[in-house]
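First comes one chain, alone, set out as structure tokens in the form predicted alone.
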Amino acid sequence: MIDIKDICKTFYVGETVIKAVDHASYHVDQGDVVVIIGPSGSGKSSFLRCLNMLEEIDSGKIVIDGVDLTDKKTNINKIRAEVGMVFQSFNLFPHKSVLENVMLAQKIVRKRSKTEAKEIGMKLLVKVGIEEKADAYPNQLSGGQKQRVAIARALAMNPKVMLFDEPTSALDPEMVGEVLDVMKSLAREGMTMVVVTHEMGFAREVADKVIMMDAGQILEVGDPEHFFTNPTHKRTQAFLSQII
């Protein structure tokens, strides 16, 4: 589903060169849940943002569902319609209701009628357990509710892949569970997911593979049981010993 080959992404801060992603390669199979962990500044979010070209890579190749994102002929907006993204900051439109937020891209990008977009939107609000807030506005919602709306909005596009960039990091602790429950449900349904998170319990329970990143590099990949009980890389061992 996703083939990442030797990608690099560099940022310049004044005269300082920061290698956010440093020759990273990975392959995500259809239906896989891949969780990326690592310290702050390790390149996790930059790596994820490269997967739908929110960050343009300096070199390397990214192929999603057979389409080369780095080919100049590729319509990136068309690919982004197939790749749902959920951010830590929700990014809802404040002047639109919950249902309108979920309907908007359906009408513009998928060219669905208002009636169809509304029907799909309500089904998805039921799916994420927030249908009673359909007519509310974002400023009337809790953080957990906003994130569930953001997930419903991404799902409304019928994406082939869902990317989650620390979806619970901006939430109060008691709201984290309600968002993770929605993500677990998606995983059970076979959605291909790449998730950057600090929620180790979620990684243990749901992930097919866990990736450790540091200094822009993929240091270690493993299934959760092996990754958390017997990590091989010293940096992974040190990182896990601090947070578990």
Given for the second form:
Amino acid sequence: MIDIKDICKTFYVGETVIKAVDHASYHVDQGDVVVIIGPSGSGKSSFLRCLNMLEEIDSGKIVIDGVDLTDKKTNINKIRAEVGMVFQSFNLFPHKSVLENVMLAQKIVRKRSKTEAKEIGMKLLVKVGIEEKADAYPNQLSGGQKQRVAIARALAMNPKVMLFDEPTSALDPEMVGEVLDVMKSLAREGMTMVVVTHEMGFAREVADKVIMMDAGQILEVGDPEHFFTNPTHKRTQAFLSQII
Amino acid sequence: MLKDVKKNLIWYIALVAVILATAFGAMKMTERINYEWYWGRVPQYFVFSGDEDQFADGNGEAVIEEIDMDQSKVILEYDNGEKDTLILLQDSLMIEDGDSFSEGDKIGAIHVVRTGILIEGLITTLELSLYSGIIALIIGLFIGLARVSKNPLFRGLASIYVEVIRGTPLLVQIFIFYFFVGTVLDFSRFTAGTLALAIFAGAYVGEIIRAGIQAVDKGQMEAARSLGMNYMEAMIHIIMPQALKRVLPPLAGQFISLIKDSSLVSVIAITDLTKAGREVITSTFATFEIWFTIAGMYLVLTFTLSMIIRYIERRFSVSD
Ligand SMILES: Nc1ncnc2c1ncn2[C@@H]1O[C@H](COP(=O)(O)OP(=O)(O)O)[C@@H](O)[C@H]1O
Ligand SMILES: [Mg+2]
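For comparison with the form predicted alone, produce the structure of the form predicted together with its partner chain.
What follows is the whole complex; the chain from before opens it.
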């Protein structure tokens, strides 16, 4: 489904060179739920953002569903419509109502009619349990509600893959559950998901694979059980002992 | 509000006292230079009401019918067969029914009520500001977009434009525009003046819009792009609406400046409010009265605009 070969992403901040992603390779199978963990600054976000070209990679190759992202002929907007993304800071459109947030890209990108977009939008709002707030504006919602709307907005494009970048990190603890529940049900429906999170409970419940990143590199890969019982690397052990 | 007045009563009294003292001081100063105030001369330049003589266009005979106590209908039958019908003031008639007249003779006078030159000037200033404001907004939108563009050509051109316009005096720009560009492209004075103002204000509007775009959270563009919108779609549907809402107050300030700056086009002989004032002064010598009046009229324009903008802002802020 997603084939990542030896990708690099470097940032230049003044004199300093930051290798945010340093020769990372991985393969995500259709329907897999992959959880990425790792200390802050280890390149998890950069890695994820490369997958929908929010960051342009310096070298390497990414193929999603048979389409080569680095190919000049590839229409990047088409790919992005197939790859949903959920951000830590929600990034809902504040000038649009909840329903409009979910409808807008359907109309513009998918060229759906207003009625069709509305129907699909309402269905998804029901799915994430927030249909009663359809006419509210984002600033009238709690963090958990915002994130659920953001998930519905991404799902409205019928993506083949969903990327989540620490979707619960900005939430008050009592709201983490409601967002994870939506994500779990998505995972059970067979959605291909790449999730950066430190919620190890989520990883244990639905992840097929866990990736440990460190200094821009993929340090260790395994199923969740492996990480709970006998992680190989010292850095992984140290990291896990901090977050569990 | 009322509570505030009660609490700070002493300061409100002081405020009124200072205003009164300033007005009194100004009065005393004009007394010292023996200036004679003739406010009575001003109103006729707002609305002109008076008699205007009418003359014959050729030779012929007149047929006069009385309409009422004050007015008569005068039909001028010219020798060449043409006719003119005038309603003239009874007292002003110089000829009687059946009299003949020759070209250039004064027949009588009509009563006219016309807008005065100050009102005409005000309208010209309004038109100048409105047209140049609209054009400036369009220019500014494109400049703002170009300034945040990744394309070095657009970004470079926009930067040069902004730097050149902001780095040279408006007065000089107006002269260049009128004498150089205007002559080459054969613009009327009004067109040249409007465009010069628009190009001037456009640079400032562009900077305001650029700042507005950059103030929108980066995550908004990323969210829009990650949904598959292209750059332009994201700009139009997501970034611009949020940016424009933010820039309304500085934009309002810029348009108020534009109204005031428009007074400079009077140097290329456009009869705007300022030029109208100068013309009135040459015929009345009521220098102080006219300049105070002109200042007041500008104030009415700018104040009205700020009120309108404040209303729009309130309407806008309902959605968040
Ligand atoms: N846009 C950027 N400009 C410069 N440096 C960046 C940028 N984004 C990330 N980095 C740097 O890249 C490294 C990896 O960051 P990131 O991918 O956000 O890590 P993580 O998500 O694991 O915390 C960090 O050192 C960060 O400072
Ligand atoms: Mg991160």
